[in-house]
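Given as structure tokens, the chain that follows is alone and in the form predicted alone.
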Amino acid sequence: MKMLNIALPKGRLGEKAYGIFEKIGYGCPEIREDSRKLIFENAESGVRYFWAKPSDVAIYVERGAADIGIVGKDILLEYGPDVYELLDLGLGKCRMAAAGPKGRRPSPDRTLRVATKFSRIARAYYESRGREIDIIHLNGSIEIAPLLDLSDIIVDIVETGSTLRENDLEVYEEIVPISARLVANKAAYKFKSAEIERICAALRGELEK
């Protein structure tokens, strides 16, 4: 059997995404152990499994050190790694939103200004609209750029909005839903489809329960 090397994103998403795999039977008994190992392998389930930052799973899916992993669909429209993404795993379920401060929206006479650490996904969003804007990359609390007028909007992911709220902003418009999606390596897809496919079709089986 091919050993299926598994990235998953480090923290809560990815500890519930391995408790999916668990269930459909390719668990890995000493993931769960307390130690500092990076790689954890189950030879008699065929997989190895290893943890990443969440935005870095992406590259190692489409460099190939892994087959397969797990991506929150914000990472896949921010950076558009060249992956398979075949299945939405309805994990982590949040949205990408642009919001400003509470009843202040900006005039769609000049340039709007957007501070955003997802500068890709703010600027297609606006392009499909037609509408200028400029953008202001910040990697931070973004929050606080409208508030000292920096930006007039954020773009921005949205779990529950708590956030916004105890700082005076408010969701003008929803971008798109954003959760966590199984995607693969393109060349891995070809020569070990029958594991993957079967992998596929479990989680596909797990979720609809």
The other form holds:
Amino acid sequence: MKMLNIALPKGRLGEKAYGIFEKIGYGCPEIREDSRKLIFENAESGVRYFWAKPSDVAIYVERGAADIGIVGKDILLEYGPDVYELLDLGLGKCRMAAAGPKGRRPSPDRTLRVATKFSRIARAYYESRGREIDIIHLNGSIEIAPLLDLSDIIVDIVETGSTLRENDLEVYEEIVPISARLVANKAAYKFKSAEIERICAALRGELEK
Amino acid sequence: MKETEKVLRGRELLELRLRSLYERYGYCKYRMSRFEEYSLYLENRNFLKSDRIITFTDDRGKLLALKPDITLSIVKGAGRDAAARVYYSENIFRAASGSDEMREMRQVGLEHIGRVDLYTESEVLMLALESLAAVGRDYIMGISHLGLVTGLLDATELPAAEKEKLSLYIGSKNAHEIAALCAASGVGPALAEKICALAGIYGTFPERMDALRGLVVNKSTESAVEELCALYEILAEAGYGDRIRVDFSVVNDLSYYNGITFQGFVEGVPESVLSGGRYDNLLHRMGRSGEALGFALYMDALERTLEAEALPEADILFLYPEDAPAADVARAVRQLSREGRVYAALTEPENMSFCRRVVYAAGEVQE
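Given the form predicted alone above, produce the structure of the same protein in the form predicted together with its partner chain.
Below is the entire complex, every chain and molecule, led by the chain shown above.
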């Protein structure tokens, strides 16, 4: 049996995803221990896990350092890595949305100023609707942009919407639903197809429960 | 031959082997200039995977490009209904995958333009498989047939933009997105299930034969399946049965490609190292008649596997004193060079690896 390298996104989503791997028999007890180790191996079930920054998981998988990985659809849409997207895990459900000040829709007559971390998603969305936009790429605290009149709207991930509400913002339009996906490296899928298919089938079974 | 192999390293050696392979099957080397008129790429923008091209104007103001692709130039040069059986090893200039930076990359490829029948297809596929084998590692080739993909997509009767999305999802084996799109746009569940199955199918031909036949919905899909099976039979008889997989994630732009498409993988390289297919549509778009089929190997992607075992920098280190007559030294070096690679120096260089040390002293060569 060939060893499978699995990249997990650091944080809540990754921990939830690992929980499912554990349930279907690919656990690795070490991983729960508080240690400085970076790579965790369970030779018996043939898996090796490592944690990566969520936006880097796709890169590890695309470049073959990981055979499979868990990554949010937002990252896949934004970076467009050349990987297989095998499964929608339905974890970390949220939506990519356009939002702005409550009750004040921006005039369709002007170039729309959009603050976002997801430039490519925003550009593709407004291009498809023929709307001219001015992208303001920010790396965090996007919500503040319309409050300071840096932008008219924001394009960002909305989970519960409480941050928006607290800042007197509201969702104007939903762009695309987001959830965690299982991705695989295209070459790894060829050479480790039996292992990847087995894990995929087990995950599918677990999700249908 | 032995002598050449001693000097050639990794990539050069592989190129030599590939060239002799292609020559044995009647393909001629095609050599071309490094520049091409930019308009060729402008007219066929979607044929190239990336639209980033290095351009410059020549001394008469004509816009030229450093070639990002070879196939287009070969088709252009092949004439209206000319036939060409050629191979090439050329440098091309394009953005590296997953990055915006332009790179000079080496590509070795083969094109068969003219009549393409089942035998020709099997010959080109076999040469592609042999090219992968020449790398000397475990290899796998995924084969798809675009007739089956377009057949199923056309059956949905969706607008072109939606079909394009579906084809992208098939390329990333994304069955959940296919199911969602089909459900949202009113494609019947039976057909939707077939398209999901198409995306999911992966395995050797004997394993997936039934699944393949299950995908037939009309004449064009039926003949595509027949063609795939016939090709499998020929390749299996030649001993490649366990190297090829049914894999419809090998999708190419449908306005240029048609018929079989394939992609090769070599163990240890995280991306495809070979890709090819039938491109009659490209020929017709460029006003040529006939049929065409070809493939290319990405030598840069292969480079990592070709790391030749570290040879010593020289076979013989030859040290001579400062007062030795130059003519004598020259004679001695000439003599030694017949035995191996000689490195002649006054003093031993630091950190140098060699097999033998020979010293010139008192008019004589000593070990």
